[in-house]
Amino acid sequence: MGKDVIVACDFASAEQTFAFLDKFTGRKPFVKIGMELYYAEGPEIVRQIKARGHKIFLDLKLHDIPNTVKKAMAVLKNLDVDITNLHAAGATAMMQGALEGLTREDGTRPLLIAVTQLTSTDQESMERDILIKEPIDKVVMHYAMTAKNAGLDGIVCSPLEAGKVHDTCGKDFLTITPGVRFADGEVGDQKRVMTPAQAKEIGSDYIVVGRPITAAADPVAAYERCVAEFCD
């Protein structure tokens, strides 16, 4: 898979989700299904969106003991998603267990990526709330290398860190970057952000865009603008 824009469908119901997706009569966007939608509708929403022809990033951020995560991934592997994820903070054994659970009998599996630090986290809150005193970029790079050594395909990171991740872990180690906003848009609750064009320049492989598209007056036009700035 090459560069792509992933649209965060952070809706509370299938009805709202399909009302949004029905607007896209041409190019079918890569869709992120997060906790809100998945917990509201369950695995059936994944099957329905997949049946419509969309690629899917299932964003559930698993984080538990290795055996629990392995068993959960063994269930998720049957949903035919393209990407799924977990928290790198779960450490190597958990990530390796996840890979085992996610791998199908024929050897295929979705891409598995790790969350390093959330884009809502900054240096101050990281030090104050989780007692990590190292610089945030050093923490992200350490988590990224740990994920790579565990056999994962890439990480979720701020677009501000994508270029350095590639320098540290290699150009084939994927960077999936939320925290992307248009230059003339609202930042919202994100603290480490970048425009689609800047994310492209710095080397992000995928950008995840939510409210700038889903809350736009014309979501299709906003999506096409994102694709033009990031992919073309």
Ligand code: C5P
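Having gone through the form predicted on its own, I am curious about the other one (the form predicted in complex with the ligand); can you provide its structure?
So it's only the chain below, everything else dropped.
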């Protein structure tokens, strides 16, 4: 795996999701299933999208005590997703438990990625609400190293941070980057954005793209444009 465009299917139902995915008659996009769709439709939505031939990033961001996360991951491993994730803030024992739970009897497992500080958290809210006083960049890099040392495969981060994460944690440590927008497109609520071409330049391994594709007049053309800018 490597260098791919992951489409965030932030829909509230299977019906809407399939109406969207039915438009893709050629290349089948790598699909991100987040909390909204998963909680609405349950594990069956994962099986159905998988059966249609898509790779899947199951974005459920687990964060609980190590034993609970390990057991939850042991359930998720049977869904045969390609990537799943958790919060690095759960700390090393939780991340190691997650890896154990996720590993199948034959030794295979989905890639496991950590969320560091959410991009909705800024320096001010981090200091005020979670009493972390270090600079946020340093916190993100520290979480990345902790995830790497726990044995995880990579992190979710802003495309602006991807280069530094590779410098700190190595080239093979995966960076999955949302916050991608076309140069001529709407930014919406994302604050720090990059184009697919810039994300490629800086070394992101996967870009996660939602509304620039799902809300486009021609979603397939928007997806193909992302692929052309990022992968080719």
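Positions refer to the first chain, counted from 1. This structure is a prediction, so every number in the text was calculated from the model and none was measured. So that the term is clear: the rigid core is the largest set of C-alpha atoms that superpose within 1.5 Å between two forms.
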| query | finding |
| --- | --- |
| Large Cα shift (2 Å or above) at S120 between these two forms, core-fitted | yes |
